[in-house]
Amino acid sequence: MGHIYGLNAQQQKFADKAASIAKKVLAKHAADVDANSRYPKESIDALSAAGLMGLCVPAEFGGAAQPPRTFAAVVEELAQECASTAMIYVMHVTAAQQIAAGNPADKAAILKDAATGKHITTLAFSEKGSRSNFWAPSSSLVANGDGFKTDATKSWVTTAHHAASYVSSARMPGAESPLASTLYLVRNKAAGVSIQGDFKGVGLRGNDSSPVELKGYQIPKGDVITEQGKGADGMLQVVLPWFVVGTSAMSHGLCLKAIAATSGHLQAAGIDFTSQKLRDLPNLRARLADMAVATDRSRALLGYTVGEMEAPNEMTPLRVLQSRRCAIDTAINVTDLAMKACGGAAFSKHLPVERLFRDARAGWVMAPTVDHLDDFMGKALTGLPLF
């Protein structure tokens, strides 16, 4: 049977490799990563050693140059065992795509190291003053000799402590609109970069997400990624599609794991005085069936979308937005059904379902939020510009 994301034989090998690493490494550490809110170093090291950190990096820089459909399949495998690792991976791949599309001075060196996992990169868009309106930074670039400087408070940067660089945004000098932005690189550990504490969230507890403050941060001319005023184009045309594919696939991985855990529980647990297995109860079987149908429906939409991304048309941006909206809803509903079907075994953490339930909630508040997605889709469907 073919993969729902339409993988060819070569692409399937990457998914199989990810599945093997997920089962052997990610699964071993996932509970501890969650319980202690710690960075999943073992998992990232394993992905680096296997060459998966360079999955979508262009071949000229040592990457595998894989398309979004392969990315989706790999993320889905990772998320089934450790969503925190999957989140870190999604941010790394997405940020690397923007670096590849831009022109920083040491682009080749960064991408070659990104492909081997020596250089982990991430995104730093949303700010305290812009909240989840990630496309409209509050901070501005100020001319400083041949380069620039800026002050900014970036909200919840994934991999904040461990990334070597952040793809960040600010208004161009003299901007008249927040959409007149520019993307630039922040070098972690450089002067002016301050990470504001550790992450203790409800879900995705190991994704090392923290606010980052930039104070008088110096940006050399060579660290500017996009043309001045073209940052929104990068965010919406490069970053958003790859981010949507990755986070949608992450939601699907959570769903698939919830289905497997629920199915296993219904087959293993029973009621002594009736000699029944839980699977003999029609209401529990119905919940499991609902979970499976909803998951494959959302996966099918993402599979269609990644195909359109390879041959874009006027409907492709809408499909991208729909894919993320559908995946968020599906993950929340499926993990909720899993909690109900598994009952006390889920609430008491005897199963991984409770962790999946918490991890799925992150999609609802992660920019672009559900409210933004609904607004963007409504505008697209009624012929209005997004901004």
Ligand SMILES: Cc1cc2nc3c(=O)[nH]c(=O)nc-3n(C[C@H](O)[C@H](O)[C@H](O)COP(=O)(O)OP(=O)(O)OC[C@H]3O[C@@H](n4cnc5c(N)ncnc54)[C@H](O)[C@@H]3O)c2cc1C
The other form holds:
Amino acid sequence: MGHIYGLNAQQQKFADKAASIAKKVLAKHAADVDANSRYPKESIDALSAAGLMGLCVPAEFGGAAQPPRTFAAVVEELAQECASTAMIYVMHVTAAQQIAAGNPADKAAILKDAATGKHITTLAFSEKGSRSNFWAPSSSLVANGDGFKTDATKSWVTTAHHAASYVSSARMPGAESPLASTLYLVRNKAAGVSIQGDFKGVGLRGNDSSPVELKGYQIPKGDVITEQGKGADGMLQVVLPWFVVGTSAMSHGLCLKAIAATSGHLQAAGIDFTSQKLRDLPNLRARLADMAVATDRSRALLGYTVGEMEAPNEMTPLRVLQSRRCAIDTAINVTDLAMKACGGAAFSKHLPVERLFRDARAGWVMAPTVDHLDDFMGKALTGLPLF
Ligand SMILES: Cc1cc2nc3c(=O)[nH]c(=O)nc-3n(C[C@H](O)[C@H](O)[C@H](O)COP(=O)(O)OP(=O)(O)OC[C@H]3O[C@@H](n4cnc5c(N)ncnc54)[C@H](O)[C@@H]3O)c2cc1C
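Given the form predicted on its own, state the structure of the form predicted in complex with the named molecule.
Below is the whole assembly, all chains and molecules, this chain first.
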């Protein structure tokens, strides 16, 4: 039977490998990672050892050069067992794509290490002043000797403590508009970088997402990733599509796990006085059916979109936005239905359903948020410029 994301035999092997690690390693630690808001080190180490951190890194740098459809299938497997791990993975793969598309001096060395998991990378776009409007940074680069200097309050950086680099954004020197931005690398351990505390969120509690303060941070010329003023192109043409594929697939993984957990519970639990299992109640079966239809509808849209991304046309950017919008909505609705179908067993944490419910909500507040997606899609459909 074919995979809904249209994988060939070689691509399916990557998904199978991810599924095996997810079941053997991620599943073992996920509850503890969530309960203690801790970094899923065992899981990231296992993905590194299996070569999956280099899944989409170009072959010339030692990666497997896999397209978005394989990425989606792998993330979906990871998210079924530990969405925090999946989130860290999505940020790493996405940031590595931007490094590969740009021209930092250490590009080859970084990508070779990114492919093995020795160098974990991530994104640092959101700022206190720009909030979720990631395409319009408040911070600026100032020319300084042979390089640049910046001050910035980055409000969320996934993998903040554990990533070696952050792909970061700022206005170019002398920018007349916040859209005239530049992407550059922040080296985590360098002077001027300070991580502000630990993450204690509602969901994705192991994703190590902390605010990061840059004070008088010196950027060598070689750590500039894009041409000056071309940062928004990188954010919208490289980062956004990969981030959308990854986060949509993460949403789908949460849905698939919610369906499996609900189905298992409806088959296992029963009511003595009627000698019925919960699955004998038509209202609960209907909820499960709704969950399954909604999930495969959203997965099918993503499967279509990743196909278009390999041969893009003028509709592809719209499909990318639609895919994320659909996946976020679907994950929130499906995990909510799972909470209702499983009742107190879900509410009391006897099932993993409430963790899925909390993890699914992160998609809504992550930029581009549902509000941004709707606005972008409405503009595209009425012939207005995005900004
Ligand atoms: C688990 C997690 C991990 C994250 N990791 C990263 C990361 O690694 N790197 C990174 O850069 N960011 C990251 N983020 C940050 C994320 O992308 C958003 O920037 C952040 O969640 C926004 O929070 P805020 O309070 O600033 O929201 P706000 O921007 O203040 O939004 C509040 C509300 O206003 C709406 N809104 C905001 N702007 C507009 C607008 N222009 N039009 C209409 N409505 C609008 C929003 O949709 C939302 O409903 C992460 C977020 C989460 C939850």
